[in-house]
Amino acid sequence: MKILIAASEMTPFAKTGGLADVTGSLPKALKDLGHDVRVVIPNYKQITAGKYLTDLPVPMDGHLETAIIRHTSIKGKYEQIPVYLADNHKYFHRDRMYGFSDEFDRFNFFTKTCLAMLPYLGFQPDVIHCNDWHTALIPLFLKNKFGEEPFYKSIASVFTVHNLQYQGRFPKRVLSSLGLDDSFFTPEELEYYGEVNFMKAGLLYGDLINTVSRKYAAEIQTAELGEGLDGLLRKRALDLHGILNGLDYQEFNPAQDDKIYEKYDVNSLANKRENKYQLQKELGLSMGDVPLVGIITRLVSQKGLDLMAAIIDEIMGLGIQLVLLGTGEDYYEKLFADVKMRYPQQTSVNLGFDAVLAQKIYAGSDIFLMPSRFEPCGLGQLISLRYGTIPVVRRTGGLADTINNYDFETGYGNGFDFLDYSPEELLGALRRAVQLYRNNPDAWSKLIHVAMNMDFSWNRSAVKYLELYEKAINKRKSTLMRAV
């Protein structure tokens, strides 16, 4: 199968969130299964890799822009995986990746480049896997702008929603930039409360849609988490699938991780304790066997931080140490800075992002906290399981699909969860975890073994993606046959 994955970011080249991890990991698993998979992302200013391959004209609102295609690769288990970098100085050579007033132009250009480059490269994919609003125009363009051209006619599309909250909404005037007339500005098309909604294009025109956990696929069909698109998602329910993200078990492996203090595996957990002691020492916390709770997160309302704010004194009253790493909204940065001032002996608050410190927190913590209001998939809980750090999560989205609540009677489970979005429920789940840690070291050790022996690698998820691609290709063929 020939597969093109189009996304706005990818590790190790450019990353702001979990999308980059998926784009960096899924192609490796697909390649290992024997498929011709390639990736295209924008060539942001910070990307230094890539050699010139070709250039081509891209029509943009009455004029032509030049797209330079650069080429690099990432290493699969056996072979290199091609990565194309769509370059244009005006659109992508900026000091950050996102957050500009011309986002619609930047990703309109990227979309058109993704499609226009294919004949130049001599690569005709069977399916294009599009990710989030930045590439959501590709299914639309495949069917409306390129649909009658023989080269593009049979190319299927799969559109993945990583987070429905971010939709790419712009004023009506952008339609002309997209080369679309007013017939596309209706509730049945791209119009959304008086704006043009890029995400909606992917949901309408993708041959198949998926999101990054089964639970989230169900949740986004509800008014509560559908972000105003739940009606459309219910309408396309038969085409909507949920495939859990995997984890790159080569990158996240405590037995080989050079970023942590001491490497360890399930048979050398004394070294995990050493990671805890060294983390405490580095962060200025008292060294010892007090329960250490780690949080690595974007500091935004989605992540359940308001629950923590309501009961922070009760949380600290459990006698824990709290280590936080993250950056985000001013309100939450100030909130946790204040927590640090009030509990200087119990907390380490690190505002920013540090990839090395993140790995040390995963390895050195006893408990990993994710009280999210919603969580499409979540990678934090998967990484913490891999490192034998027990998750405490809210039962939503991918957290519900991966974490089973610990049963004190049977010992079944791999973490602790709570359902109601309330401070009391969060406190209860955290209290249960601390209670088991303190009162039953043997059971806690067994729980660590269960966590570390779980398999959330990309192997199973990649097979499910291949099945989804096959369905999309067959659906596209059926549509073409009916049109004949």
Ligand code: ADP
Second form
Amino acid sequence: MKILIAASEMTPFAKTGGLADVTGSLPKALKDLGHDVRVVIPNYKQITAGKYLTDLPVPMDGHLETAIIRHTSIKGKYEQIPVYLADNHKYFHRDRMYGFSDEFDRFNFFTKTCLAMLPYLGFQPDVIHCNDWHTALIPLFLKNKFGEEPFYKSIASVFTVHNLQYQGRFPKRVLSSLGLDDSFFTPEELEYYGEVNFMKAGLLYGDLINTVSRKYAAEIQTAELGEGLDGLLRKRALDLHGILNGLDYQEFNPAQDDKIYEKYDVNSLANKRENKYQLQKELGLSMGDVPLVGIITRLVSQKGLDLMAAIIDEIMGLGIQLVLLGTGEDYYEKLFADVKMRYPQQTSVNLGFDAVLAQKIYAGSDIFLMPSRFEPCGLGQLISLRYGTIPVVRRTGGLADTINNYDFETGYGNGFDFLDYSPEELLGALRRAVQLYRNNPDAWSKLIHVAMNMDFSWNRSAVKYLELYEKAINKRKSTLMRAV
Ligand code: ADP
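Structure of the form predicted together with adenosine-5'-diphosphate (ADP), given the form predicted alone:
Below: every chain and molecule of the assembly, starting with the one above.
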């Protein structure tokens, strides 16, 4: 199968969150299964490795822009997976990846480039796998603009929602810069409460659509988590799938991880303890067997951190150490800076993005906290399990699909969870985890073994993606046959 994955970020080139991990690792698993898989992302300023391949004109709002296509690859075993970088100085050479007033133009340009470059590269994919709002226009353009050319006609599309909250909503006037007329500005098309909604293009025009866990696929069809798009998602319920993200088990492997202090596996857990001591030392915490709770997250309301604010005294009263690594909204940065002021001995608050410290925290913590309000899949809990760090999570989305609450009677489970979005429930789950850690070291050690022996690698999920691609390709074929 010939597959093009289009996304706004990809590990190791550009990352702000889990999407990058997915686009960095799914292609490897597809390659292992014998397929011709390629990836395209924007050439952000921080990406310097690309080699010039070609340039081509891209039609924008009444004029042509030049897209320079560069080419790079992941180092090592997967060098043969082509990674195309769509470059244009004006749009992408900026100090950060997102958050500009011309986002619609940047990603309009990017999506058009993804399609326009294909004949130049001599690559006609069977399917284009699009991800989140940044690439949601591809399925629409495939059918409406580029679709008039024979080259594009038979290309199928799959659209994956990694987070329904980020939809790419812009004023009506952007329609003309997309080259679309007013007939697209209706509630059945891209209109959304007076704005143009890019995400809707993917949800409407993707041959098949999916999201990153079964539970989230169900949740987004409800008013509570549907972000105003639940009606549309219910209409497409038969085409909507849920495939759990896998984790790159090569990349995230405590036995081979050069970023952590001491490598370890399930048979050398003393080295995990050494990681904890070294982490405590590096972060200025007292060294010892205090339960160490780690949090690594974007600091946004989705992640449920406001629950902690209400009970921070009770949490610290459990006698734990808390290590946070995160970046995001001011409100949360201030909140945790304040926690640090009040509990200087017990906490380490690291405001920033740091891939090395992240691995040290996954390896050195005993408990990993994810009290998310909603969570499409979540990778933090999967990385934690891999590193023998026990997740405490809210039972929502992908967290519900991957973490089973520990049963003190039977010993069944791989973490601790709570359901109600309330500070008391969060405190209760954390208290249970701390209790087991303190009172029953043998049971805790067994729990670590269970966690580390779980398999959330891509093996299963990559096969599911292939099935989805195949289904989309067949659907596209039969639509074309009907049209003849
Ligand atoms: P989301 O995609 O909503 O941000 P996920 O749990 O799916 O959440 O993925 C988050 C990914 O980003 C994980 O790999 C996590 O370790 C990483 N991450 C988040 N914040 C930081 C940070 N401040 N520094 C380093 N890595 C981070």
